[in-house]
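In structure tokens, the next block holds one chain alone, the form predicted on its own.
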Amino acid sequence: MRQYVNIQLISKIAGINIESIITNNSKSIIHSRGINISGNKKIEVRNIVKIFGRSPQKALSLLEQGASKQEIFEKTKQNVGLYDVNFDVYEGETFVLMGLSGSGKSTLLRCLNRLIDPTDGHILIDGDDIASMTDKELIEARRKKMSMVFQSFALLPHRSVMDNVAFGLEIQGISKEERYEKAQEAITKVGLKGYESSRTSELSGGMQQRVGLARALATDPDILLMDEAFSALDPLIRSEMQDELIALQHKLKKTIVFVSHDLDEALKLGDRIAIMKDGFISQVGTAEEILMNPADDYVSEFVAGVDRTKILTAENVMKRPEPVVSINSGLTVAMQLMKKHGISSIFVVDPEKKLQGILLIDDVVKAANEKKFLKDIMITDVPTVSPDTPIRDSIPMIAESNFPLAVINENQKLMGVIVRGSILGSLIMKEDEHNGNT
């Protein structure tokens, strides 16, 4: 049976019972961190096909006729791993390949560094086609351009943490002093300082995965390929590792391609997500795009029941910040604006539209009679959120506040205003859209 999210808080905001409107699967999701996907393309995947078997052309012919993966296997014994896969990954982006077992996500990840050779298509890394590289060029790209973190850790049990982390640098022929220095930096980044001399077999699963991540970071690659990297960990440790990866990515800004079969993990980590089925990509988009506008019935069923208050952000529900009053204006101007627009409070901004505070109508009327100035009665302790704050984090703030919620950017500029009806109205609208109602 589905649970319902924040019913008391939303009901407190709206003053009504809305249990029939909003559903929740009770799991934590973090919204995309706003990578600029109009920036530099780091990875370009074009028309990738992978057929497992000795006669791929038979399978390709049937695919072009519209046969399913299962039908092709029954007729030809060829297994369709990937077909006509296209997407781009941008510099600094965390791109998640998401799907159930057998969807092709791990096969696709391994095609990116040619641990699996694609049957057809092109994979461009910084414009260079890895699918056509010589063995020498491929080795160089693997050593310097990209690193991989495996689900099974893939550590060397007879070596210390330091030597495991330095292993990739050792293969590159880097001197012991230099590789240990770089390995130490990576060990510190993942929180394993003090464990340099420990054997990996002495560490917990979570710590072993940190070693694997440190080893991948030690070579300072542009691209991290992570195949179900946290799937073998206990739920609590897994959540902690997800949080630490987000924190690391915020500092390092690597390009990450992360494979997961867990929707919550994908939504938490991914700037964008590609949902796969039977070797095809059903949809690529941000968490919000996929949840609010699923491309087909498969995606719709895949994301059914996800709590939209965790995905929609302040930017999605805010209203234009109008009217506002300048801090250089008088109380009469503030009073006229509130009267004209039928509001009981108004935000105060400076000439650059930076938020200074809020005025309440009762205070303005009283102060006008007492001949006070705007700055004398302005309330400066105003609740604020950033545009990318999930609605679920805004609900308690607006429920407990007597004022509208101000949405400000990193420069304190007022971007929008959230009133109690904004959240409720947006949730109802999105739920209706999801259900196909007008």
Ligand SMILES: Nc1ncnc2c1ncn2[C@@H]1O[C@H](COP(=O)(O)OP(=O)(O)O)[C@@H](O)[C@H]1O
The other form holds:
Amino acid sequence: MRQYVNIQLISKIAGINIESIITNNSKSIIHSRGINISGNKKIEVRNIVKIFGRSPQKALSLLEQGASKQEIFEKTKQNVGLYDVNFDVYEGETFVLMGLSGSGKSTLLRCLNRLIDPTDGHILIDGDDIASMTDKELIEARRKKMSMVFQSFALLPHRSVMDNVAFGLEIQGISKEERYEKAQEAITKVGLKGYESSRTSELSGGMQQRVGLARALATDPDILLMDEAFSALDPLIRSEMQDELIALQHKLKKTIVFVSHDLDEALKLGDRIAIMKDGFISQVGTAEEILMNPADDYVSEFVAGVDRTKILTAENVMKRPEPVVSINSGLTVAMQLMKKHGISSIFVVDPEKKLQGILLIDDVVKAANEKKFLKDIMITDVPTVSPDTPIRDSIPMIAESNFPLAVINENQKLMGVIVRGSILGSLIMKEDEHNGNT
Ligand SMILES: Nc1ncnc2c1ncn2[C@@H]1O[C@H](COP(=O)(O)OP(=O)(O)O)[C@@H](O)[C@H]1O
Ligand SMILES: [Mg+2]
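Could the form predicted in complex with the ligand be shown next, to go alongside the form predicted on its own?
After this comes the whole thing, all chains and molecules, with the earlier chain placed first.
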């Protein structure tokens, strides 16, 4: 109830009608960030269980009875690493495993390339169950299909950058000439050109992790497994590396599974994020889905401190642009539409829905008497944003403008409209809903 009072209070202060917030908000649309979730499944994780210890059966039967990880450890000394974990990773996706220390992220990541053998369940890579691979097939898959990048860099300190990057190719028995060529390509990709002959021990942390990344890229794997790859770096360097990974991924389009305990990092990098707790997955979703609809109290608490205005975009909070008026219409049509819908402004579009401008009711009423045309009174200097503009950047525009903000795509097409209420609504409603007070 407390939250509801809060919302009433906030809306009262802001001078906004609570009903309109609720309606606006229920119309907002959630999109993932450009990844086709109906695309090819690269990795399928099915009912994975990992119990550390010699008598997993004891732990399993307690798990089935609903015992917690802690209770099971106290009773059986078996450590539940993962329990009934399910998710898919799509080709080209950056999928983040996120959770507190000990929640099972590294265990799960290592199950993907069978550095750890799961106690139960299946993992399919390109449709093939890796549990049924022979040792030879597994080694082949590890070398060619996936590479791992570690937090600790795991470099050979006294060898050169070139030799470290070429190392994975060397153990594959590739000729010196070819491996140097491929290593050089990878070194260039991560921005280390010029450092080929430096010893890795002479490099800064950020540079060392670039070497780690280049080494992983050198074998040209489909899948990159990254375990807290940036966690050991200073904040500034870390943020820089995140940006570069995003830029690199834009070009390379690998499938990346990235482990992080840092929510900001997860939200920044992940097309989708799995939030883990005590070996379970609490929720899988896009940053927007997780922020707007946390699955349980654990996730809510996790995301409570996140600045939603940085994550949510215009697309998440916009309303359908209805009604609009055609540039070829007369002013009486515009006036009727505005009266019928009880609105004081209306966007004008061309036959292709491209934004032309906006009409204000006062101007329309005046002009109708003076027998003017729509084009005479249309305001063309309309503030616009693109669908992926963070709300943070839209807020000042809305504050300064007397009319709704138009959301247009790269072809100038009017995609949506943002009114003040829709932003405020999206920022406060979801927490409230989660507390059962809708
Ligand atoms: N080799 C191991 N033997 C016993 N328990 C382990 C082992 N590796 C991990 N665990 C336990 O599994 C759980 C998950 O660990 P981990 O996957 O390392 O978590 P995270 O990477 O999220 O910090 C923890 O309780 C940890 O103590
Ligand atoms: Mg870990």
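Here, rigid core means the biggest group of C-alpha atoms that superpose within 1.5 Å across both forms. Source: prediction; values computed, not measured. Positions refer to the first chain, counted from 1.
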{"item": "Is_shifted residue 335 between these two forms (CA, 2 Å cut-off, rigid core)", "value": "yes"}
{"item": "Residue 323 C-alpha relocation of at least 2 Å between these two forms, rigid core basis", "value": "yes"}
